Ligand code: NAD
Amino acid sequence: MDLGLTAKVALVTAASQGLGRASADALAREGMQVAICARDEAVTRRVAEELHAATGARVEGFVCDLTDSAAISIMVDAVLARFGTVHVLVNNAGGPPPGQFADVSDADWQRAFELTLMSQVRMTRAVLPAMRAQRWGRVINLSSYSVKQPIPDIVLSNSLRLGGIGWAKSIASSLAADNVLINTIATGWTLTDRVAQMATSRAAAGERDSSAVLAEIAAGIPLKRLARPEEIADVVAFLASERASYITGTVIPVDGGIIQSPT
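In the form predicted in complex with nicotinamide-adenine-dinucleotide, the chain whose sequence appeared above, alone:
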């Protein structure tokens, strides 16, 4: 299938590892020019070089803390100056910390709001004028299956990610007028560095092996395994493509069947 992405420009946030990096890799393999951002300059530069070496695509790294509104404006201006435009925005960020309702403070709620919801809002606002002007754009929000089915002990994610769904649906009609499509991926358990670290710390707390923790998670998934990051990134590439030209305002689970809701 020709995805029609060759030479178009993608901007992938929080792309130094995990789902962001895998998404940048998939888009670069489709021949896109890719801008990535993350917080650490040396890491960002190294990852951009590695992605270029692996794919042959133009990949450039930019520094940005996604909780910082001014930093987002500066980074997007720099990307637009270097690449001329942005066709595809992949809104990814680190997840808010775990915790039950009684564990999280107002400051935790505020920081999670900035990281999880406002980063998507600000990034999208910053790239929209270029997308509208060229009457072509894709905004792909990487979220969690928690938007369909709350996950125990992560009240911040369960709450604030739903705000992202309401926001994306609210603006989808207005964006569609300029052929800018916005969709959200409800990601299931995926074996990234974050999940590997989580398994290690859960194992330490419970005095068992991290592979036993991962096996326990896998047992609760109908496909009986965690996703590989590339399996999420493939859906990102499809949603970015010309082939996804009639999909907007929706939530697409890539979850191995873990969501129990029929809709």
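Show the same protein again, this time as the form predicted on its own rather than the form predicted in complex with nicotinamide-adenine-dinucleotide.
Below: the lone chain, stripped of partners and molecules.
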């Protein structure tokens, strides 16, 4: 299937590892030019070189702290200067740290707000003029199945990711007039460093091994395993494509069947 992405430009945030890196890899393999960003300059440069070597696509790395409004503006301006435009934005960010309500401070809430919600808002606002000018754009938000079904011990993520869904749905209609589509992927348990961190936290609280925690999580998933990052990335590539031209304002679970609600 031709996804119609050859030579288009993608910007993928927090792409040095996990779902961000997998998404950048999938889009590069579809022939896109890809800009990636992360906080560590050396790591970002290395990942860009590795993705280029693996795919043959143009991949360039940019430094950005997604909690910093000024840094986002500077980074997007640099991407636009180097690539000329952005067709596809993949909003990804490492989730806020795990913790129960009694364990998190006002400072924790504020940082999680900046990282989980405002990074999406600011990144999208920065690329929209280019997307609207070319009357073609895709904004794909990587979120969590917690927007449908709260996950124990991650009150910050459970709360703020719902804000992201409300924001995306609120702007979908106005963006559609310019053929800019915005969708959210509600990811399930996936084999990433973030999930390993959560497993370690749960293991410490229960005085057991993190591998036992991961096995317990897998047992609760109908498919009986955690997702591979590339399985999420394949859905990112589809939503970025011409084949997804009539999908906007949606939340698409890629969760192995773990969400139990009917809607």
